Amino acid sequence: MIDPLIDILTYPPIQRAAIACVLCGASCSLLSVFVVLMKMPLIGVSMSHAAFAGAVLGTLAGINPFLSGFVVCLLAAGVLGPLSDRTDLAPENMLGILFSFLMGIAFLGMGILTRTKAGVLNLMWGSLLTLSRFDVTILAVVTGVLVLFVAVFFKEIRAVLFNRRLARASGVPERMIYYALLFLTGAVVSSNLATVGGLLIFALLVQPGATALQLTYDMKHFFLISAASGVGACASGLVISYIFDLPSGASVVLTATVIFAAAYVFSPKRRRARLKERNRII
């Protein structure tokens, strides 16, 4: 079983898929920390549907789906930040409104399409084995920018994740950090349209961070565990999809769910909490 898997890595499409797995897992997992700790899982849902809606509109207009998805994602991020800061609506409410609006646009566009919907369906579910060199290059650039941003502004990001108001009072440019994270979420989601798909990518923006939340309190470890979980889910999902001839995007998401379930069951944090509760009762 191992030898055929090694042999298959000599084919360029498989090589591109393997590289994309690492990049997708790393980029989504880093953002997952932000999504989970700020308790805004709808960011992933809204951004994924923004990218998908933009890709559908791009297909209708004869524009590169990645570029149109990227533009719509950035517009959604640009609208979300100021509105959540300047109105009485909570960010999660704004995300819910954006989600329903963008989902409506996406399915309206699919209904209007008269030619084959195969290309749009690939953007919905993802197809790791059909990635082009351009797709992988864009994903590498976006991942590199995200890693650089996290490395340079790690202290500021940690302050914002702890409490935005306290970060602002301490002189941290929390609004800039928050908006930058929103824009980077849009960039990561749109660059992963062809890997996991617009309807499944939100799972990778939640589950790696949720997995890390079960295992550690330390912020640096949080990022590392989240990244390892995301990359592991993508790589394992790709192998499973190849062995059993399954859709790659769905295999990646289901694998990420299994990893989270294992972390939840064997969570040392939950075990310590149960011991404390038992001692308190005694």
Contents of the next structure:
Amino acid sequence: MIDPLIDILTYPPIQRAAIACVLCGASCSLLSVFVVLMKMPLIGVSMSHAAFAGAVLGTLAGINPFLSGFVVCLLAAGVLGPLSDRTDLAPENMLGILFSFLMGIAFLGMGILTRTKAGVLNLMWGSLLTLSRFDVTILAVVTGVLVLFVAVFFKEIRAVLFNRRLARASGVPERMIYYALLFLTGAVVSSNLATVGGLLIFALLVQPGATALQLTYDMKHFFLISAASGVGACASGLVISYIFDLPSGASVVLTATVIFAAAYVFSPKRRRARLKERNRII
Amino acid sequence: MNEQLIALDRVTVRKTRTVLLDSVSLAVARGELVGIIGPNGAGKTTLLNVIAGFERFEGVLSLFGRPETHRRSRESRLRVGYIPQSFPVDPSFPILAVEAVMTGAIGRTGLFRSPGRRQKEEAMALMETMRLSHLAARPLGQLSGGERQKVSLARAILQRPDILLMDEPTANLDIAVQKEVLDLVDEIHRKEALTVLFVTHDFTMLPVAMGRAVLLDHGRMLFDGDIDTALSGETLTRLFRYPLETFRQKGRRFISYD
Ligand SMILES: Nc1ncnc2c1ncn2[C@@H]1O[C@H](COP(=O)(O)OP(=O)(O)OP(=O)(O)O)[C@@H](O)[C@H]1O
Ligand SMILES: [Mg+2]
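Given the form predicted alone, state the structure of the form predicted together with the partner chain.
Zooming out: every chain and molecule, the one shown earlier first.
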């Protein structure tokens, strides 16, 4: 089974798919650390909807869908950032309104685009095997920037994830970090429309971080475990999809779910908490 | 030594129709430990947030003789330590107590510099002097309210501020732990020559060094002066609109009501 797999890696589309798969896993799973620890899954959803709507509009207008998706993401970030600073408004409601609005726009665009629906459907589910060189390059650049950001500002990021207000009180440029994160969320989501698509990406924005949350109290390990589980899910998902001839996006997401379930069941953190509870009762 | 570190001149905070702080003026000199006392909803947290730079306001606020708004430079933030009323941390959040303490020093370290081993040693040494070493390696989210409050205090101290703002640091703690936290506050006030604003609505358990109190109600300042007058039955009755009497025994203040 191994030999044909290695053989197949000599074909350029497969090579691209393999590289994109690792990049997709790495970028989404690093981002998922923020999504999970800052408790902002709704921001993740809204961003992926924004990217999707932007990409559909871009296809309508004949613009590169990554670019238009990214621009709409930035607009959404511009709305979401200040919104999350306000305390007198429940941001959940606004986010709900925002992302259903974006979904409406996307479907409107899809209605108009009846003839090229296949291309638009790819934006929803992604297609690792039909990636262009441009898609992979963009994804590589975005992943590189994200990795650099996490490595360079690790201590500031830890402080901001811990508590935004305390970080600001201690002179950490909290807003800069937060807006950079929103910006990077937009970039990661829109560059991954081509790989796993606007619907499935949400799973990869939550599951790797949620997996790490089951396993460690160390922030550095948290990033590493998250990245490993994301890349692992993407790589094994791709292989499974190739072997059994399944849609790649779906098999990646399902693999990620299986990894999370395993982490949840075997979580040493949960086991310790359970032990404590039992001792307390005795 | 009479340098004014904090000066508010007719500071007002408004939120859609309601007035949270109504033309408050206050001057605090270096080294003072001032109590901000008032019932729930009096505006105590709002006042601290103005001084900490988390709240927009009208009027003039000067820190270290310079006017400030809610936008601050890194340098001026570093000089003001802040201990919030409460902050939620998930039990499984990946941060240990000592790492949480270290976040106090991050602004001081600056961007693009690695905190290195020195900062961890510094944090450990501080926790040692505050008798918190046993908590250092515990996940922060799993500490009790009192333990977390002490870690929060250590975090603010590691920042090495000149001013320390404390928002009800003893709320929800049992009496023994309240006493421990108060002793820590007194100790820190003395050792680090800090200027402290201490918010509370409890006036039986106060730091010993608190010589002055400001009474707030409905966003207005009712009283500013020495602590004994502030906590007399007459003033407190006015503040809480309820007949109250206070008496002292062995240097402690007690309160009686019908
Ligand atoms: N964003 C807001 N919009 C409108 N009113 C607010 C807002 N935040 C606080 N308030 C109101 O302002 C008043 C002062 O609030 P503040 O938090 O400063 O009180 P506090 O003295 O700290 O009370 P506590 O002892 O309960 O902590 C309260 O009546 C509160 O309901
Ligand atoms: Mg308060």
